[in-house]
Structure formats: C-alpha cells, structure tokens
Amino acid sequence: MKTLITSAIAGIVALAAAHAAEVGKPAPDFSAKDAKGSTVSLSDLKGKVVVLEWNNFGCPFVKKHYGSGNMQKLQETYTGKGVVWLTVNSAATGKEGFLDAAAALSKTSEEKWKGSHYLIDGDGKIGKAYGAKTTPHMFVIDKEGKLVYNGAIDSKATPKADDIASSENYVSAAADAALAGKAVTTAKTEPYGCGVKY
C-alpha cells in the first residue's frame, strides 16, 4: 500500500512539474482581476512585452528591492518603454503576505509601486500555473506571447540591498531583449526569496 502511494505521489508531482511554465513555450494564459476590480487577461496583452513579479510585500528579499527603489525603478522604466507589468500576489487568504483588494491598494500606494496592474491570485492558479516558488520570482514573455525568462531578479540571492548596484539583473536584459526581438541570452536561473504561501 505505501509503495502504490508513494506512486501516486510521485506521479502527481511529475503531472504538475509536466505542465509548469517552461521557458520557449506559449506562456500560460490566465485571467484575474486587480486590486482596482478590473479583469486582466494575458492573451489580451499579445503584442506586447510582459513582466510578472511575485509579490509578498513582507518578505526580507522583497524588501531589498522595495526599500532600494530598485523594483519601482525597473517598472517604471519598462512600463514607460511599453512593457505591461503585471505584480502578482499568490498567497492564500490567511496566509502570509496575503493582502485583499482593499489592502493591497493602499500597500501598492505606501511602497510607490509603479507597475501595471496589481492581481490577486488568492486561490494560486497563476502562481501554480508558472511554478512560482518565491517572491520576488521574475517571468518576461514575449510579444508573440512565449516564455522567455523565469528566475531570480538579479545574481545576487541575498536581502542586502546594498548588494544591488554589484548584481547582474536579469530581468532588465531579458526584457531589453524581448524589446529588441532578441534571444534572451540568460533565460533560466534559480529564482531566491521567501516561498510563496499558497
């Protein structure tokens, strides 16, 4: 009995492995709303270059970025460059880093956030769909709508946010190739930060 459910565990792990987001691949399509009620639909951004950035505002490793400048930095320039950047907060309700519509709009405000839409994915579906594990854990798809980044923001897998200015940050040049039509030249790394609270 405990070999056939050891099995059945194994076989599951390897279902859900089979259908993560995999780099090269049509990104999953997903629909949800924002912290401001509307519905954001991935196939309806086709065309367009998109960021996803998993998202727990009291995370050490988010705060790096937050309290740096550094993530409001990158939104703001990539949105201005037409990039949608889309923060997505997977953490179920009770959980931590879980924030509701009302709460994430006033976090979004008190942190300056400057990306495109703030989604509340409470029940996991995005998050599990991409394999999210941590926040921050970064993805840039193409226009044409392919996979082309999933890993960390930058090389450098600490909470030191003077660490930053050192690290090689590869979102910016996966979405800087995206823009440009390119291959992304480093398209898979290891993503680092506090696990998401599904």
Contents of the next structure:
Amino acid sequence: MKTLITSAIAGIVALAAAHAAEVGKPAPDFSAKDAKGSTVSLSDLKGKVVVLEWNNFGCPFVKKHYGSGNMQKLQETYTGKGVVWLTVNSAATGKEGFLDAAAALSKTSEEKWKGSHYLIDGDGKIGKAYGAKTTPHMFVIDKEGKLVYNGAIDSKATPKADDIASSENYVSAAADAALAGKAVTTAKTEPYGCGVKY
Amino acid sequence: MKLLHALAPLMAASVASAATHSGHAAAELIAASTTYEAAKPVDAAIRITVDPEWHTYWTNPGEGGMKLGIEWQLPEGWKAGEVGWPVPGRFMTGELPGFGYFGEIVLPVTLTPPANATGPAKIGLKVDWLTCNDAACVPGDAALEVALSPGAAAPTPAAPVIAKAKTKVPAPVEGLKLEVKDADKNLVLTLTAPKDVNPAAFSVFQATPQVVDPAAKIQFAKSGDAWTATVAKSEYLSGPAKTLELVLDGGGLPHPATVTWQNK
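Okay, that one was the form predicted on its own. Can I see the form predicted together with its partner chain too?
The next block holds the full complex; its first chain is the one shown before.
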C-alpha cells in the first residue's frame, strides 16, 4: 500500500514536471489580453524571437531594474531588433503588484516601460505553464517557438542597482544568440527576486 | 522603563553602534570587549532582529531569497573571520521554499588586530539583507561601527550573548561522514554517525545552494551500519554533484553539526 501511494505521488510529480516549460522543448502556447485589450497568442509570433518577463512593480528586485532604467533599455534595444517583448503580471487580485488593465496602462507609462505587450495573467495560467517563480523571471523563445532560456535576468542576485554594471546579462546573451540563430550558451539559471504572488 | 530606554543608548555607546532599523529588521554590531590587545582575537557578532511576521535568509536562502551581504571596513592589518550562522528554519514564502530566520539572530565573528596594532580602532561593517513575508519582500541595509581601544580585556554586557551564540554555530562532529551518489534526478545520501546519536531524529538542512532541491526534506533512515536518505536534485544542478554540506541538529548531537562531502 505504501509503495502504491509513493509511486502514485511520484507519478503526479513527474506529470507536473513534464508539463512545465523545459529549455530545448517547444514553449507552452498561450493566449492572453494585454493592458490595451488586444489578444496576444504565442502561436501567432512564430518567426520572431520572444522574451517573457515576469513583472511586479512592487517588488524591490523589479525596482532595481526599472529604477535604474536597465529593463527599459533592454526592452528598447531588443524590440528595436524585432524581438517581441511580453511583460507578464501573474499577481492574483488583491496581492501586491496586482494591476487591472487601467492600472497597468498608467503604471507602465509612469515606469516608461518599453515592452511590446503588458499581459494580465490574473489567474496565473501562463505563469504556471512556464513555472515562473519570481519577479523578474525571464524566458527567451527562439523563432521556431522553442524555449531557449529560462532563468534570472543577470548574474547578481541582489536588489542593488549598483550591481547591474558588473553583472552578466543572461537575457541579452540569449536573445542575441536566438536572433543570430545560434545556440544559447547559458540556457538555464536560478531566477532571483520576489515570489510571483499567484 | 523610561529610564532604561534612556540609559540603553549610553550603555551601548562604547561597545556598539545602536541598532539600525531598515526594511523589516534592525542590525547591530556588538563586541565582547571594549578593548583589544595586539594580535589577540576579539569576539564580536552581528545581531539582526527581524520584525514580527517577517523573515530573513540563511547562506542557502532557498528559492527567491537572498543571504545577508557583509562588507567589512577594517583598520589596516585587522582581519575579520568567517561569520557563523546559527541553524536556520524552513518556511514557505508564498510558493517558494526557503531557509532562514525569524526574530533575533546573533552571527558571531572573530576580529583579529595585527601584531603592531596601537591606538583606537574603528571597526566598520556594511550589511544588507532581504526581509520577506507572504505579501512582500523589502530589502534593508545598515552601516555599523564598533570602537575598540587598546588595553586589557574589558567584557561588555554583550560578551555572554556572543559566547552563547558561538555554541549555536554548527561545527564538525567526530565520527560524522557523508557520501553522495548520483541517481538520475535524485541524490542518495549515506551518513555514517557515532553510535550515540540518532540521525532519524536529525533536523537536516542543505547548506550548499543549487545541489539539493530546497523543497526536499532530508530524512535519514537506518540502512545496515549507516543511514541513508534519497532526495531530489536541485533543478539548477548541472552535471553530477561535486560537493554538499549539510547542517544537522538534534538527535542527541552535542551541538549543531556540519558534515561535508567532496567528490574526489
């Protein structure tokens, strides 16, 4: 009986793991409304490199990258190269950093956000499909729709903006490789930041 | 009560900076003596008091946390030893498993003056931390200082606090030995332990980050002459495990223990 229960639990864990986004495998498809009310579907973005950025403006680790202008600079640089930059907010209603569409519009304008779409994922479906753990947590998808990067924005897991200059930026390295059709050298790292607030 | 409050800063003035509150914790640098003698180590400690309902993190913070940042500003020739970390607790921050502390923690450290040290010495420390609860994370930092003057040892009220904290820092225990074997997505841990302890009753903490899944609870069970536990690997471990340090507590141990395995 004990063995049966143990294997049943192991089965559930394996199933959950198999469904989570895995580097080297097709990125889980999704469809969601952005803050402006347009629907964005990943399957429509084939042929483009896509960056996913988990966001919560209340989190000090997110503030590190927005307060310094680092995130906006990355967004501007890569959307300029044809990358589709999707910022995703999976905070549940009432949790820190939750934004409805109207609040997201005003907050993104205030933060001088430069991404392509700000997606509201209030039920956390996209976040769970990708296994997004923290804000920020970054993913890069190549032109064929394959997940090529899953992890931290950079190499220094601190909330200090002063550390950005001396950090290795994993997202720009992965996006550059994906744009050039090359393999991503660092494809998985441990993300750092606040919890997603599902 | 009012008098005590008024006196406390005066009493502390010569041995420690008053606690600095930032984020959801306060930090203070305390020393066991107001004085030092050349080349003789002085016991000191970083005391962190976390606000109720908030927590801060251990050296292996688990997922999403951050360990304390420590940066010394020492007079010429002075040395600060490794900071000692007490046994942490396990908790969840939302959905993220973590290791760390609630309430007050005292991290002992030894400050050693050089052989030619003379005159007053100002020991400076910049410390930063992350405090979280289920709803939010807030960083904090403090610039701390303690002043020591030359002279024979003059114990401060902090001396017994630091002495007690030193006994709580995990240290090796004779007869404890760890072996680790890769088994697909798991690691099989084999522990050899002295006869008079009971590893099945140990609280076990994975001190090395990114080797064992931080969500995995390590529970040893008797297996022949040794004790074994099978635990999930961290998803961020690439290739076979190379090293693993565990912190063990309880189960009849004389004091909290560390045990380290290195792949040869």
